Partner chain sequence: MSFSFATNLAGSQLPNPVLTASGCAGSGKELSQFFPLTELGAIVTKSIMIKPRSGRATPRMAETPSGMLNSIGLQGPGVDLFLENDIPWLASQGARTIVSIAGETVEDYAVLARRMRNLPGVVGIEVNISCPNVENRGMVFSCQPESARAAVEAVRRNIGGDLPIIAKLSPDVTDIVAIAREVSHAGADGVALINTLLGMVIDTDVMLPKLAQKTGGLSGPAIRPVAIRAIYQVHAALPQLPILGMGGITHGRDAFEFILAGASAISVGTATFGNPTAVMKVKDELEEILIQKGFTGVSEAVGFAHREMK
Amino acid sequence: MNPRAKQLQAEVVSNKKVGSYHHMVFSVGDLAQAALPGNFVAIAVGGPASSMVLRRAFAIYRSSEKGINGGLIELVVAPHGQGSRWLTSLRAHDHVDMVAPLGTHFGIPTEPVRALLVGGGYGSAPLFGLAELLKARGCRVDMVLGASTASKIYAPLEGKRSVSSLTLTTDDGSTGISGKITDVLPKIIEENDIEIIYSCGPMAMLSAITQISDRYEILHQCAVEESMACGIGVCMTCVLPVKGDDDQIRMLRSCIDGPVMDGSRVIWDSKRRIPEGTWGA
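Please write out the structure of this chain alone, matching the form predicted together with the partner chain.
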(Lines of atoms letter the chains of each structure in order from A and count residues from 1; the text may use other names and numbers.)
(Lines give C-alpha, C1' and ligand atoms only; values in the text may rest on other atoms or scores of the structure.)
Protein backbone atom coordinates (compact mmCIF):
# COMPACT_ATOMS: atom_id res chain seq x y z
CA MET A 1 0.00 0.00 0.00
CA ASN A 2 1.10 3.50 -0.76
CA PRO A 3 0.60 5.08 2.69
CA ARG A 4 0.14 8.51 1.15
CA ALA A 5 -2.88 7.50 -0.94
CA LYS A 6 -6.02 9.59 -0.48
CA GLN A 7 -9.35 9.83 -2.24
CA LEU A 8 -10.40 13.22 -3.54
CA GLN A 9 -12.57 15.10 -5.99
CA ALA A 10 -10.02 16.51 -8.41
CA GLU A 11 -10.93 19.39 -10.68
CA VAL A 12 -9.93 19.32 -14.32
CA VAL A 13 -7.69 22.34 -14.87
CA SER A 14 -7.03 21.71 -18.54
CA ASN A 15 -7.38 19.08 -21.22
CA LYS A 16 -5.32 19.45 -24.37
CA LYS A 17 -4.96 17.11 -27.32
CA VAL A 18 -1.32 16.32 -28.08
CA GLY A 19 -0.82 13.95 -30.99
CA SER A 20 -2.88 10.84 -30.25
CA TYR A 21 -3.09 11.69 -26.55
CA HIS A 22 -4.70 14.11 -24.17
CA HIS A 23 -2.54 15.99 -21.74
CA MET A 24 -4.78 16.50 -18.73
CA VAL A 25 -4.07 18.59 -15.64
CA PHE A 26 -5.93 18.10 -12.36
CA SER A 27 -5.99 20.21 -9.26
CA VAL A 28 -5.29 17.92 -6.30
CA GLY A 29 -4.06 20.20 -3.51
CA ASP A 30 -1.50 18.79 -1.10
CA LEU A 31 -1.58 15.35 -2.69
CA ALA A 32 0.67 16.58 -5.48
CA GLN A 33 3.69 16.57 -3.21
CA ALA A 34 3.05 12.97 -2.20
CA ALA A 35 3.46 11.70 -5.77
CA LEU A 36 6.72 10.14 -6.92
CA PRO A 37 7.74 9.08 -10.44
CA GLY A 38 6.19 5.67 -11.15
CA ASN A 39 3.14 6.23 -8.96
CA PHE A 40 -0.25 6.19 -10.58
CA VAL A 41 -3.76 7.44 -9.92
CA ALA A 42 -7.05 5.57 -10.11
CA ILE A 43 -10.04 7.43 -11.49
CA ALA A 44 -13.74 6.54 -11.46
CA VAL A 45 -15.10 6.93 -14.98
CA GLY A 46 -18.43 7.59 -16.63
CA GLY A 47 -20.21 9.84 -14.16
CA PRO A 48 -23.11 9.06 -11.83
CA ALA A 49 -25.04 6.74 -14.16
CA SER A 50 -22.00 4.98 -15.55
CA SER A 51 -22.12 1.35 -16.61
CA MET A 52 -18.39 1.12 -15.82
CA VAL A 53 -17.95 -0.10 -12.28
CA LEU A 54 -14.16 -0.24 -12.16
CA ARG A 55 -11.52 2.44 -11.77
CA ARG A 56 -9.03 3.25 -14.48
CA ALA A 57 -5.34 3.60 -13.65
CA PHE A 58 -3.12 6.29 -15.15
CA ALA A 59 0.57 6.84 -14.61
CA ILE A 60 1.38 10.25 -13.17
CA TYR A 61 3.14 12.23 -15.87
CA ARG A 62 4.24 14.98 -13.52
CA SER A 63 3.13 16.61 -10.32
CA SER A 64 3.81 20.09 -9.09
CA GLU A 65 3.03 21.92 -5.89
CA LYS A 66 2.92 25.41 -7.29
CA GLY A 67 0.28 26.83 -9.61
CA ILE A 68 -2.56 29.15 -8.76
CA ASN A 69 -4.79 26.13 -8.17
CA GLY A 70 -2.38 24.64 -5.62
CA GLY A 71 -0.93 21.23 -6.30
CA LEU A 72 -1.38 19.74 -9.75
CA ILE A 73 -1.17 16.22 -11.14
CA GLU A 74 -0.74 15.78 -14.89
CA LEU A 75 -1.68 12.71 -16.92
CA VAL A 76 -1.24 11.60 -20.50
CA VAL A 77 -4.35 9.76 -21.56
CA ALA A 78 -4.91 7.77 -24.74
CA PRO A 79 -8.58 7.77 -25.79
CA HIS A 80 -8.86 4.04 -26.18
CA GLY A 81 -12.05 2.47 -24.85
CA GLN A 82 -15.13 3.78 -23.09
CA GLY A 83 -13.43 4.87 -19.88
CA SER A 84 -10.58 6.82 -21.34
CA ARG A 85 -12.83 8.36 -23.97
CA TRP A 86 -15.11 9.61 -21.21
CA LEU A 87 -12.13 11.01 -19.33
CA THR A 88 -10.71 12.79 -22.35
CA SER A 89 -14.13 14.30 -23.09
CA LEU A 90 -14.07 16.24 -19.82
CA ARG A 91 -13.63 20.00 -19.81
CA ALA A 92 -12.04 22.46 -17.42
CA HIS A 93 -13.95 22.73 -14.11
CA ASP A 94 -15.38 19.21 -14.40
CA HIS A 95 -14.50 16.97 -11.47
CA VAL A 96 -13.34 13.37 -11.19
CA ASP A 97 -13.15 11.03 -8.23
CA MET A 98 -9.45 10.19 -7.92
CA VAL A 99 -7.39 8.05 -5.58
CA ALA A 100 -3.72 9.08 -5.56
CA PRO A 101 -0.86 8.52 -5.39
CA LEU A 102 -0.89 4.75 -5.71
CA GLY A 103 1.66 2.00 -6.09
CA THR A 104 5.42 1.81 -5.87
CA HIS A 105 7.76 4.34 -7.46
CA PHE A 106 10.99 4.12 -9.39
CA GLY A 107 13.96 3.59 -7.09
CA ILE A 108 16.47 6.43 -7.24
CA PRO A 109 20.11 5.40 -6.83
CA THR A 110 21.99 7.16 -4.04
CA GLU A 111 25.09 7.53 -6.27
CA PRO A 112 25.02 9.07 -9.77
CA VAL A 113 24.56 6.36 -12.40
CA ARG A 114 24.20 6.18 -16.14
CA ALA A 115 20.51 5.55 -16.70
CA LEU A 116 18.53 4.64 -19.80
CA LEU A 117 14.81 5.46 -19.79
CA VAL A 118 12.67 3.51 -22.23
CA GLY A 119 9.04 4.31 -22.93
CA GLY A 120 6.50 2.78 -25.27
CA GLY A 121 3.51 4.88 -26.33
CA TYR A 122 2.04 6.77 -23.35
CA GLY A 123 4.53 4.79 -21.28
CA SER A 124 6.83 7.75 -21.71
CA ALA A 125 4.63 9.71 -19.33
CA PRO A 126 6.22 8.81 -15.98
CA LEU A 127 9.73 8.96 -17.42
CA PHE A 128 10.07 12.72 -17.75
CA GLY A 129 9.59 13.39 -14.05
CA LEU A 130 12.00 10.56 -13.37
CA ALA A 131 14.54 12.05 -15.77
CA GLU A 132 14.42 15.37 -13.95
CA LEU A 133 14.96 13.67 -10.63
CA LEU A 134 17.84 11.56 -11.92
CA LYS A 135 19.45 14.59 -13.55
CA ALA A 136 19.13 16.49 -10.26
CA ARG A 137 20.97 13.63 -8.61
CA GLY A 138 23.80 13.96 -11.11
CA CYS A 139 22.91 11.01 -13.29
CA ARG A 140 23.41 10.91 -17.04
CA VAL A 141 20.04 10.16 -18.61
CA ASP A 142 19.48 8.76 -22.08
CA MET A 143 16.00 8.16 -23.37
CA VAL A 144 14.40 5.98 -26.02
CA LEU A 145 10.75 6.39 -26.91
CA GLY A 146 8.90 4.22 -29.34
CA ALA A 147 5.43 3.72 -30.70
CA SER A 148 3.59 2.38 -33.69
CA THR A 149 3.52 5.78 -35.35
CA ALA A 150 4.71 9.36 -34.81
CA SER A 151 1.50 10.70 -33.27
CA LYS A 152 1.72 8.07 -30.55
CA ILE A 153 5.07 9.23 -29.26
CA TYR A 154 4.58 11.53 -26.35
CA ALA A 155 7.68 13.70 -25.98
CA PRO A 156 6.96 17.30 -25.08
CA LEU A 157 9.73 19.83 -25.57
CA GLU A 158 10.13 20.69 -21.92
CA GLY A 159 10.40 17.02 -21.08
CA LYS A 160 13.49 16.65 -23.18
CA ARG A 161 15.50 19.18 -21.20
CA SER A 162 16.74 16.63 -18.68
CA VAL A 163 17.96 14.04 -21.12
CA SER A 164 21.37 13.80 -22.74
CA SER A 165 20.09 11.95 -25.77
CA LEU A 166 16.66 11.10 -27.07
CA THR A 167 16.16 8.34 -29.61
CA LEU A 168 12.79 7.77 -31.25
CA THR A 169 11.56 4.65 -32.98
CA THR A 170 8.31 3.97 -34.83
CA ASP A 171 7.01 0.77 -36.32
CA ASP A 172 5.99 2.58 -39.49
CA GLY A 173 9.06 4.79 -39.67
CA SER A 174 6.94 7.96 -39.59
CA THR A 175 9.47 9.51 -37.24
CA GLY A 176 12.86 8.48 -35.85
CA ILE A 177 14.27 5.06 -36.54
CA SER A 178 12.00 2.57 -38.23
CA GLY A 179 11.60 -0.50 -36.02
CA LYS A 180 11.07 -1.65 -32.46
CA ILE A 181 12.48 0.04 -29.39
CA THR A 182 14.40 -3.08 -28.52
CA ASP A 183 16.26 -2.95 -31.85
CA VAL A 184 18.12 0.17 -30.76
CA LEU A 185 18.76 -0.67 -27.10
CA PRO A 186 21.96 -2.77 -27.35
CA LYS A 187 23.83 -0.04 -29.20
CA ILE A 188 22.76 2.67 -26.75
CA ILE A 189 23.53 0.49 -23.75
CA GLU A 190 27.00 -0.27 -25.05
CA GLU A 191 27.86 3.24 -26.24
CA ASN A 192 26.75 4.88 -23.01
CA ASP A 193 27.79 2.16 -20.64
CA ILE A 194 24.30 2.05 -19.15
CA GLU A 195 24.02 0.82 -15.54
CA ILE A 196 20.28 0.84 -15.10
CA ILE A 197 17.21 0.78 -17.33
CA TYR A 198 13.92 2.32 -16.30
CA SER A 199 11.00 1.39 -18.50
CA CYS A 200 7.29 1.80 -18.94
CA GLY A 201 5.08 0.56 -21.73
CA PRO A 202 3.24 -2.50 -23.00
CA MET A 203 3.98 -5.77 -21.23
CA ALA A 204 5.52 -7.34 -24.34
CA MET A 205 8.01 -4.48 -24.54
CA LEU A 206 8.91 -4.78 -20.87
CA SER A 207 9.46 -8.47 -21.32
CA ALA A 208 11.73 -7.91 -24.31
CA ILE A 209 13.71 -5.24 -22.45
CA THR A 210 14.21 -7.66 -19.58
CA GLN A 211 15.86 -10.12 -21.94
CA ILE A 212 18.28 -7.40 -22.98
CA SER A 213 18.96 -6.13 -19.45
CA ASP A 214 19.55 -9.71 -18.31
CA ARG A 215 21.99 -10.22 -21.14
CA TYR A 216 23.94 -7.11 -20.20
CA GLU A 217 23.45 -7.86 -16.51
CA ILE A 218 22.15 -4.42 -15.73
CA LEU A 219 19.30 -3.44 -13.45
CA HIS A 220 15.88 -3.03 -14.98
CA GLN A 221 13.09 -1.27 -13.14
CA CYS A 222 9.89 -1.43 -15.10
CA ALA A 223 6.39 -0.11 -14.48
CA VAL A 224 4.05 -2.91 -15.44
CA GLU A 225 0.52 -2.44 -16.72
CA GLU A 226 -1.73 -5.29 -15.62
CA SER A 227 -5.45 -4.88 -15.95
CA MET A 228 -6.68 -3.46 -12.61
CA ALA A 229 -10.11 -3.31 -11.05
CA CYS A 230 -9.50 -1.39 -7.82
CA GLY A 231 -5.93 -0.05 -7.79
CA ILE A 232 -5.75 -0.36 -3.99
CA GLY A 233 -5.00 -4.03 -3.40
CA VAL A 234 -8.42 -5.43 -2.57
CA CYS A 235 -9.53 -7.26 -5.71
CA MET A 236 -6.57 -9.52 -6.65
CA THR A 237 -7.15 -9.06 -10.36
CA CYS A 238 -3.86 -7.33 -11.18
CA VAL A 239 -1.49 -10.08 -10.10
CA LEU A 240 1.55 -11.37 -11.89
CA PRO A 241 4.09 -14.00 -10.92
CA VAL A 242 7.23 -12.54 -9.38
CA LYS A 243 10.22 -14.38 -7.95
CA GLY A 244 11.04 -13.25 -4.43
CA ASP A 245 14.43 -13.02 -2.69
CA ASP A 246 13.79 -16.58 -1.50
CA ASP A 247 13.42 -17.65 -5.14
CA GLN A 248 9.78 -18.47 -4.49
CA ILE A 249 7.38 -17.35 -7.20
CA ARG A 250 4.32 -15.61 -5.83
CA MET A 251 1.32 -13.99 -7.49
CA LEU A 252 1.87 -10.36 -6.49
CA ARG A 253 -0.54 -7.48 -6.91
CA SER A 254 0.89 -5.03 -9.39
CA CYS A 255 -1.13 -2.20 -7.84
CA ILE A 256 0.56 -2.35 -4.46
CA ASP A 257 3.69 -4.43 -5.03
CA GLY A 258 4.02 -2.53 -8.31
CA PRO A 259 3.61 -1.03 -10.80
CA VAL A 260 7.38 -0.55 -10.53
CA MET A 261 9.05 -3.93 -10.27
CA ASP A 262 12.43 -5.48 -10.84
CA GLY A 263 12.15 -6.72 -14.42
CA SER A 264 14.43 -9.69 -13.87
CA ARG A 265 12.19 -11.01 -11.11
CA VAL A 266 8.97 -10.91 -13.09
CA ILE A 267 7.98 -14.15 -14.79
CA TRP A 268 6.98 -12.79 -18.15
CA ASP A 269 4.81 -14.60 -20.65
CA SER A 270 2.55 -15.81 -17.89
CA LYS A 271 -0.71 -14.85 -19.49
CA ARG A 272 -3.26 -17.66 -19.31
CA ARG A 273 -1.05 -19.87 -17.15
CA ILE A 274 0.40 -20.04 -13.65
CA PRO A 275 4.17 -20.70 -13.82
CA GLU A 276 5.23 -23.99 -12.37
CA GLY A 277 6.47 -23.76 -8.83
CA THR A 278 4.33 -20.76 -7.97
CA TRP A 279 3.40 -20.67 -4.31
CA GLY A 280 -0.02 -22.30 -3.87
CA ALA A 281 -0.26 -23.55 -7.43
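Could you please show the structure of the form predicted alone, as a counterpart to the form predicted together with the partner chain just displayed?
Single chain only below; no partners, no other molecules.
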Protein backbone atom coordinates (compact mmCIF):
# COMPACT_ATOMS: atom_id res chain seq x y z
CA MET A 1 0.00 0.00 0.00
CA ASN A 2 1.19 3.53 -0.74
CA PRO A 3 3.07 4.61 2.42
CA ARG A 4 1.91 8.20 1.96
CA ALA A 5 -1.79 7.27 2.13
CA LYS A 6 -4.00 8.52 4.94
CA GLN A 7 -7.69 8.31 5.79
CA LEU A 8 -9.51 11.60 6.30
CA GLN A 9 -12.84 13.37 6.16
CA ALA A 10 -12.49 15.42 2.97
CA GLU A 11 -14.76 18.42 2.48
CA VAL A 12 -16.42 18.98 -0.89
CA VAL A 13 -15.30 22.40 -2.13
CA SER A 14 -17.19 22.33 -5.42
CA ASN A 15 -19.12 19.99 -7.69
CA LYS A 16 -19.67 21.14 -11.27
CA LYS A 17 -21.17 19.21 -14.17
CA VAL A 18 -18.90 19.32 -17.23
CA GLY A 19 -20.48 17.59 -20.21
CA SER A 20 -21.20 13.97 -19.30
CA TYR A 21 -19.04 14.15 -16.15
CA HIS A 22 -18.69 15.92 -12.80
CA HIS A 23 -15.60 17.89 -11.82
CA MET A 24 -15.32 17.64 -8.04
CA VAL A 25 -12.86 19.42 -5.76
CA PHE A 26 -12.06 18.25 -2.20
CA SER A 27 -10.15 19.95 0.58
CA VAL A 28 -7.50 17.50 1.87
CA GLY A 29 -4.96 19.72 3.64
CA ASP A 30 -1.31 18.66 3.49
CA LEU A 31 -2.27 15.37 1.83
CA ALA A 32 -2.31 17.12 -1.55
CA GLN A 33 1.50 17.36 -1.44
CA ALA A 34 1.75 13.56 -1.60
CA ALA A 35 -0.65 13.10 -4.55
CA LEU A 36 0.98 12.64 -7.96
CA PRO A 37 -0.43 11.98 -11.47
CA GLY A 38 -1.44 8.33 -11.67
CA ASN A 39 -2.39 8.00 -7.99
CA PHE A 40 -6.03 7.43 -7.04
CA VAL A 41 -8.36 7.84 -4.07
CA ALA A 42 -10.82 5.41 -2.48
CA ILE A 43 -14.05 6.94 -1.19
CA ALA A 44 -16.73 5.42 1.05
CA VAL A 45 -20.06 6.03 -0.70
CA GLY A 46 -23.69 6.11 0.30
CA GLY A 47 -23.40 7.63 3.77
CA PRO A 48 -23.08 5.97 7.20
CA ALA A 49 -26.23 3.83 6.81
CA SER A 50 -25.46 2.66 3.27
CA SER A 51 -25.43 -0.99 2.23
CA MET A 52 -22.60 -0.15 -0.21
CA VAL A 53 -19.78 -1.36 2.00
CA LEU A 54 -17.00 -1.20 -0.61
CA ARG A 55 -15.18 2.01 -1.40
CA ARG A 56 -15.09 3.40 -4.94
CA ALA A 57 -11.75 4.18 -6.61
CA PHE A 58 -11.27 7.38 -8.63
CA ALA A 59 -8.15 8.57 -10.45
CA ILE A 60 -6.79 11.92 -9.27
CA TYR A 61 -7.34 14.58 -11.91
CA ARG A 62 -5.14 17.21 -10.31
CA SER A 63 -3.75 18.13 -6.89
CA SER A 64 -2.65 21.53 -5.64
CA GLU A 65 -1.70 23.33 -2.43
CA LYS A 66 -3.66 26.55 -3.00
CA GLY A 67 -6.92 25.89 -1.15
CA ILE A 68 -8.14 28.09 1.70
CA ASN A 69 -7.75 25.22 4.13
CA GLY A 70 -4.59 23.86 2.52
CA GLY A 71 -4.38 21.43 -0.39
CA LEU A 72 -6.97 20.33 -2.88
CA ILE A 73 -7.58 17.11 -4.80
CA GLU A 74 -9.70 17.23 -7.95
CA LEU A 75 -11.58 14.28 -9.45
CA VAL A 76 -13.53 13.70 -12.67
CA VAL A 77 -16.46 11.41 -11.91
CA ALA A 78 -18.77 9.67 -14.38
CA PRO A 79 -22.10 8.99 -12.62
CA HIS A 80 -22.58 5.45 -13.93
CA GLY A 81 -23.33 3.30 -10.89
CA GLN A 82 -25.14 3.80 -7.61
CA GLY A 83 -21.98 4.79 -5.74
CA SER A 84 -20.76 7.37 -8.25
CA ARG A 85 -24.27 8.81 -8.59
CA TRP A 86 -24.36 9.29 -4.81
CA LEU A 87 -20.98 11.01 -4.89
CA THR A 88 -21.97 13.41 -7.68
CA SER A 89 -25.12 14.35 -5.76
CA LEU A 90 -23.07 15.93 -2.96
CA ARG A 91 -22.86 19.68 -2.47
CA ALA A 92 -20.21 22.08 -1.24
CA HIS A 93 -19.36 21.61 2.48
CA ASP A 94 -20.50 17.98 2.52
CA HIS A 95 -17.83 15.53 3.68
CA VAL A 96 -16.66 12.13 2.42
CA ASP A 97 -14.50 9.44 4.00
CA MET A 98 -11.46 9.30 1.71
CA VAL A 99 -8.21 7.32 1.64
CA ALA A 100 -5.52 8.97 -0.49
CA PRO A 101 -3.18 8.91 -2.29
CA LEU A 102 -3.17 5.26 -3.35
CA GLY A 103 -1.29 3.27 -5.98
CA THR A 104 1.74 4.03 -8.10
CA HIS A 105 2.26 7.22 -10.10
CA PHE A 106 3.64 8.07 -13.52
CA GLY A 107 7.41 8.36 -13.70
CA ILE A 108 8.58 11.89 -14.44
CA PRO A 109 11.80 12.13 -16.51
CA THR A 110 14.72 14.02 -15.00
CA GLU A 111 15.62 15.50 -18.41
CA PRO A 112 13.40 16.95 -21.17
CA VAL A 113 11.86 14.32 -23.45
CA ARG A 114 9.25 14.25 -26.20
CA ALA A 115 6.16 12.78 -24.55
CA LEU A 116 2.85 11.64 -26.00
CA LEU A 117 -0.16 11.50 -23.66
CA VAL A 118 -3.06 9.31 -24.78
CA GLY A 119 -6.43 9.22 -23.02
CA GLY A 120 -9.75 7.50 -23.62
CA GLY A 121 -12.98 9.04 -22.29
CA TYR A 122 -12.90 10.34 -18.74
CA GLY A 123 -10.00 7.96 -18.17
CA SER A 124 -7.86 10.77 -19.57
CA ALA A 125 -8.30 12.80 -16.35
CA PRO A 126 -4.86 12.09 -14.80
CA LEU A 127 -3.10 13.25 -17.96
CA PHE A 128 -3.85 16.94 -17.46
CA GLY A 129 -1.87 17.23 -14.23
CA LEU A 130 0.84 15.06 -15.78
CA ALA A 131 1.08 17.42 -18.77
CA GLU A 132 1.71 20.35 -16.44
CA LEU A 133 4.52 18.50 -14.63
CA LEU A 134 6.15 17.43 -17.89
CA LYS A 135 6.03 20.95 -19.33
CA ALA A 136 7.60 22.28 -16.12
CA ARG A 137 10.50 19.87 -16.78
CA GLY A 138 10.97 21.32 -20.27
CA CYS A 139 9.34 18.41 -22.14
CA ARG A 140 7.49 18.71 -25.40
CA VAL A 141 4.02 17.28 -24.74
CA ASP A 142 1.60 16.08 -27.42
CA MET A 143 -1.81 14.72 -26.47
CA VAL A 144 -4.43 12.51 -28.10
CA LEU A 145 -7.91 12.29 -26.57
CA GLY A 146 -10.55 9.92 -27.88
CA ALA A 147 -14.00 8.59 -27.07
CA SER A 148 -17.04 7.05 -28.69
CA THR A 149 -18.63 10.48 -29.21
CA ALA A 150 -17.79 14.17 -28.67
CA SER A 151 -19.66 14.55 -25.37
CA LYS A 152 -17.49 11.88 -23.75
CA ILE A 153 -14.19 13.66 -24.35
CA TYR A 154 -13.35 15.48 -21.15
CA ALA A 155 -12.27 19.15 -21.29
CA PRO A 156 -10.80 19.30 -24.82
CA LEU A 157 -10.21 23.06 -24.52
CA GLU A 158 -8.16 22.59 -21.36
CA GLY A 159 -6.20 19.88 -23.11
CA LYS A 160 -5.42 22.27 -25.95
CA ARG A 161 -4.06 24.85 -23.51
CA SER A 162 -1.95 22.30 -21.64
CA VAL A 163 0.08 20.76 -24.50
CA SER A 164 2.07 21.51 -27.63
CA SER A 165 -0.49 19.79 -29.87
CA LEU A 166 -3.87 18.14 -29.28
CA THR A 167 -5.54 15.56 -31.52
CA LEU A 168 -9.14 14.46 -30.95
CA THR A 169 -10.70 11.24 -32.26
CA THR A 170 -14.24 9.90 -31.99
CA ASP A 171 -15.69 6.59 -33.10
CA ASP A 172 -18.73 8.31 -34.64
CA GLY A 173 -16.85 11.23 -36.19
CA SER A 174 -18.79 13.82 -34.15
CA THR A 175 -15.57 15.77 -33.48
CA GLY A 176 -11.96 15.57 -34.52
CA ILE A 177 -10.80 12.62 -36.60
CA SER A 178 -13.23 9.78 -37.20
CA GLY A 179 -11.82 6.50 -35.93
CA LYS A 180 -9.88 4.97 -33.07
CA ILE A 181 -7.14 6.64 -31.06
CA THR A 182 -4.62 4.11 -32.32
CA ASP A 183 -5.30 5.14 -35.94
CA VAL A 184 -3.47 8.45 -35.43
CA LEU A 185 -0.60 7.36 -33.16
CA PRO A 186 1.97 6.15 -35.74
CA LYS A 187 1.93 9.46 -37.62
CA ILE A 188 2.27 11.52 -34.42
CA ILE A 189 5.09 9.31 -33.13
CA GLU A 190 7.04 9.64 -36.37
CA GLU A 191 6.45 13.37 -36.95
CA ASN A 192 7.28 14.41 -33.38
CA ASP A 193 10.03 11.87 -32.58
CA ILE A 194 8.12 10.65 -29.52
CA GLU A 195 10.32 9.09 -26.82
CA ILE A 196 7.74 8.02 -24.23
CA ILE A 197 3.99 7.37 -24.18
CA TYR A 198 1.76 7.86 -21.14
CA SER A 199 -1.78 6.51 -21.35
CA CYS A 200 -5.03 6.13 -19.39
CA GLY A 201 -8.22 4.48 -20.56
CA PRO A 202 -9.93 1.17 -21.31
CA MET A 203 -7.80 -1.96 -21.18
CA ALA A 204 -8.36 -2.79 -24.86
CA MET A 205 -7.03 0.65 -25.79
CA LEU A 206 -3.97 0.24 -23.54
CA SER A 207 -3.25 -3.14 -25.13
CA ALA A 208 -3.44 -1.65 -28.64
CA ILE A 209 -1.15 1.24 -27.65
CA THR A 210 1.38 -1.25 -26.27
CA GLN A 211 1.51 -3.02 -29.63
CA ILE A 212 2.38 0.31 -31.25
CA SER A 213 4.92 1.34 -28.60
CA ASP A 214 6.62 -2.06 -28.90
CA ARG A 215 6.83 -1.64 -32.66
CA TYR A 216 8.56 1.73 -32.28
CA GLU A 217 10.56 0.56 -29.22
CA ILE A 218 9.14 3.37 -27.07
CA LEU A 219 8.58 3.17 -23.32
CA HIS A 220 4.84 3.00 -22.54
CA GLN A 221 3.61 3.85 -19.04
CA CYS A 222 -0.09 3.09 -18.69
CA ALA A 223 -2.62 3.35 -15.88
CA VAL A 224 -4.53 0.06 -16.01
CA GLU A 225 -8.29 -0.03 -15.43
CA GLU A 226 -9.00 -3.17 -13.41
CA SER A 227 -12.02 -3.24 -11.09
CA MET A 228 -10.96 -2.52 -7.51
CA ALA A 229 -13.09 -3.60 -4.56
CA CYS A 230 -10.83 -2.47 -1.70
CA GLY A 231 -8.08 -0.34 -3.24
CA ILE A 232 -5.51 -1.39 -0.62
CA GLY A 233 -4.36 -4.84 -1.78
CA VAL A 234 -6.54 -7.03 0.42
CA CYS A 235 -9.34 -8.45 -1.74
CA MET A 236 -7.30 -9.64 -4.78
CA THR A 237 -10.04 -8.71 -7.28
CA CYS A 238 -7.80 -6.46 -9.40
CA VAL A 239 -4.97 -8.89 -10.18
CA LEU A 240 -3.49 -9.16 -13.66
CA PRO A 241 -0.51 -11.06 -15.08
CA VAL A 242 2.70 -9.06 -15.41
CA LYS A 243 6.16 -10.22 -16.51
CA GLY A 244 9.00 -9.14 -14.22
CA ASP A 245 12.62 -8.25 -14.96
CA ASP A 246 13.43 -11.95 -14.44
CA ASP A 247 10.87 -12.91 -17.15
CA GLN A 248 8.74 -14.59 -14.49
CA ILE A 249 4.99 -13.92 -14.80
CA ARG A 250 3.28 -12.96 -11.56
CA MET A 251 -0.29 -12.02 -10.72
CA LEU A 252 0.05 -8.46 -9.45
CA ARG A 253 -2.54 -6.29 -7.73
CA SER A 254 -3.20 -3.20 -9.81
CA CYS A 255 -4.21 -1.21 -6.73
CA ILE A 256 -0.78 -1.43 -5.06
CA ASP A 257 1.59 -2.65 -7.81
CA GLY A 258 -0.19 -0.26 -10.18
CA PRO A 259 -2.26 1.30 -11.54
CA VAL A 260 0.71 2.73 -13.45
CA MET A 261 2.68 -0.07 -15.10
CA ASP A 262 5.08 -0.66 -17.97
CA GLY A 263 2.77 -1.62 -20.81
CA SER A 264 5.31 -3.99 -22.33
CA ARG A 265 5.27 -6.08 -19.13
CA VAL A 266 1.51 -6.67 -18.96
CA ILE A 267 0.19 -9.92 -20.47
CA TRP A 268 -2.69 -8.29 -22.32
CA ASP A 269 -4.01 -11.42 -24.07
CA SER A 270 -4.56 -13.46 -20.89
CA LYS A 271 -8.37 -13.08 -21.23
CA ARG A 272 -8.73 -13.06 -17.43
CA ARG A 273 -7.05 -16.44 -17.11
CA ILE A 274 -3.82 -17.25 -15.31
CA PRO A 275 -1.20 -17.73 -18.05
CA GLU A 276 0.78 -20.94 -18.17
CA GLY A 277 4.05 -20.62 -16.28
CA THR A 278 2.76 -17.99 -13.85
CA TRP A 279 4.59 -18.06 -10.51
CA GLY A 280 2.67 -20.10 -7.93
CA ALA A 281 0.14 -21.47 -10.41
